[in-house]
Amino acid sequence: MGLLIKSKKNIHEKVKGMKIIVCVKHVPDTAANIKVVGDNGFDESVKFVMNPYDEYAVEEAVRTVQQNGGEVVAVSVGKQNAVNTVRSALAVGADRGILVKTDAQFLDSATTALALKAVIEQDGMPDLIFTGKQSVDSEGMQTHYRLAAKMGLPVATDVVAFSMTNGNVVVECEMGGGDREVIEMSRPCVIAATKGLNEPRYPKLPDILKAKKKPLVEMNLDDLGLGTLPESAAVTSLTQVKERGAATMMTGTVKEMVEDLVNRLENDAKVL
């Protein structure tokens, strides 16, 4: 799927007329107070935003097209209000958008990947596909892998550096512990972005107004002709996370504080 190389040059090769797909997801704001409704739903009146990791994907896609020419197409699968996230991508530089509508509150990664594959192939194969490394709501971290597998494309995740050379894509991926892996891939390929790849821009008012006039196609999931969808995962229940207690400062000698800590862990937290 990829070739480990030693080069870390950040040289962009000029490629005329590139087409880049960037996949974006409409998610609850991480600062929102999520309230569970029923067994497996939540109050959707909270503020929704573009998935934060997708912001890095959009920014890199826009920068690449600005340097090489071509177009950026923002694609999302979600409820009708996901059109706001597609518009957000258009406001920061994407040229047109596609929204695949579904009434499902949760859509698993297998179905999402099938829908993305279908709409991408209908629109015409791109040179590159950018995504975020994960979504902050379900955090499955599987969609970009499944999409690449279904389309037979190489994929790299946790990407913090991107360049093109000799007609190929070169990326640096975070491996943990400060290590990075350098991978060279042929195009087209799937690139899952993470924090550190770039600094996403904020749209200005004129850009927001222009985004409302950019082309945006809406279609239903059923229109893609996917047939019987796989039922690989489903949300059976949601549980409200308990608020953490306030921090307690211990005083006294080291011996007294240790005894106090052991007592709290044994009698209050009951973990000993």
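Positions refer to the first chain, counted from 1. Basically, rigid core = biggest C-alpha set you can superpose within 1.5 Å across the two forms. Since this is a predicted model, take the numbers as computed values, not measurements. Compared with the form predicted together with its partner chain:
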The other form holds:
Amino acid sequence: MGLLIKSKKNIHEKVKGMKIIVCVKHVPDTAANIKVVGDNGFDESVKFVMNPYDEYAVEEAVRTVQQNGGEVVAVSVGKQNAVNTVRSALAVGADRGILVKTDAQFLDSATTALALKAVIEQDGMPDLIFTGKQSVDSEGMQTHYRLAAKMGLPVATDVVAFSMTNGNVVVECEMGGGDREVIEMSRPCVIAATKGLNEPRYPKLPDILKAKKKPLVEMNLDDLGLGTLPESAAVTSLTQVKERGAATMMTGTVKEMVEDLVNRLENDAKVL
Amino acid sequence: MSNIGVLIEMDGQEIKASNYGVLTAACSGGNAVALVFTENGEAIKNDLERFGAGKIVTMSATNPVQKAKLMAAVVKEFNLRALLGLSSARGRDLLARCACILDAPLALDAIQIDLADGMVVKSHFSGKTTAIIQLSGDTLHVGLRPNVIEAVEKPVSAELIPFTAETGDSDGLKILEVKKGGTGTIDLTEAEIIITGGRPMDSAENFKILHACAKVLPGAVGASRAAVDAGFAPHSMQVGQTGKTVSPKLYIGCGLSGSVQHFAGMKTSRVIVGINTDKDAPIFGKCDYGIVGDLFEVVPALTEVLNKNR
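Structure of the form predicted together with its partner chain, please, following the form predicted alone?
Below is the whole assembly, all chains and molecules, this chain first.
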């Protein structure tokens, strides 16, 4: 394994331009219905995809390298099947991939961050690190912060616009209520993307075939020598959120239905 | 009893109302210590005292990195067992930065909290499931989804404590400006009532009927992914799996089919109303009240009835 990583390092040294790391997660498709199994597991036979927010991260990384030259390295920490998400990143323009294999779908965010830091440092410091602003499965919303803190880098989240000026990064972040904060960061830095940053491309068949030939290194979490791993937040139980039953339907003319509805909202449900 | 910190979020010169539920959560586990970034602590003292803040620590900073460093210093100075806040955009950012400085456990978008056992219930799989998370470590950092905990008054008399600490530089991060959204409407995630439009809205212009209704409710306006992707509304208004997760007391969906992804973002609403021309739309199978009708007739009629009742 050590030898393999070393050879990748040599490839990197030949690359001119920017080096961008993009962190991607393999998650259940958003359309999938989640069935809880046991206390804290779920039926993993559903379709898995690249975490939707990570698609914006990959797209921005690929566009940035297309403009400035360099390479995009897609990194994932996940089960063996997460290799498919790394390949998806390669199919839309990432140059090579790294998968850190674990046994669990839910890893402590601090552990994931330590694993990412270790592989990123082994691979050689990048100019930029892109991630999604959160995963749609565990919704921890913190791996990018943990990664930035452990690497001593600035971080911005919910990024909807990205540019570079005078060697620095300028991003716009969604702050709620339609407000946006414009933030300047020194490089390298961690940029957590959200929807609106760009329009991710769809892979074309020839690109999918080409992606199969792009370099992809796999390693085990245990081989990174991270020592005793933190477990600061553990999922002890999962519960399906129940759908409510069929609606009480209003009847009559539009006016009658609306009056009946307002009456029920005021007097029965007491929400008006 | 241990000290529980609450990061108070301001809206201009006023405290956002959704903070009071967070104070109530803090009071359930110990002595509430309010952390506020403000130049004028006196102005907000009465409001915070009413909801149980025995100590009000005021700080001054504008850069999020320096804010987080001050918060971390307060955690140490006042020996806080936990630091709570709103899981809003600002709250999430500052809680995460502070948790990383202290290497402390963090759970965001929590919908229940048990401070004694260090457990939170939070959304998982974008609202399709909830997870019980066991936090372990020194200072639990928890962001609560706005409006999930009802505020209960607990009058105390508070000590006002201006706080400063050496924060060094901002570690390579600088705020250049804040661009105002200019909508002047209530933030979606904090709204108590939301009215949302789907693909049948047919244009950005047509959203004005929802805004008119939202004004009398009063509430905020949301949009489905289909409406956002069609360019009728900005992403900041999107509710659902790749948009905002909301938990209002009343959610009115206009022209929504009722997709799994949309429901993931709003199914914890207390009451859900569906309006759709198709009587077989899936939304009617999983909401509280339904109206089969054209939203362009139903919504203005609703606005009119509400106006009359006010």
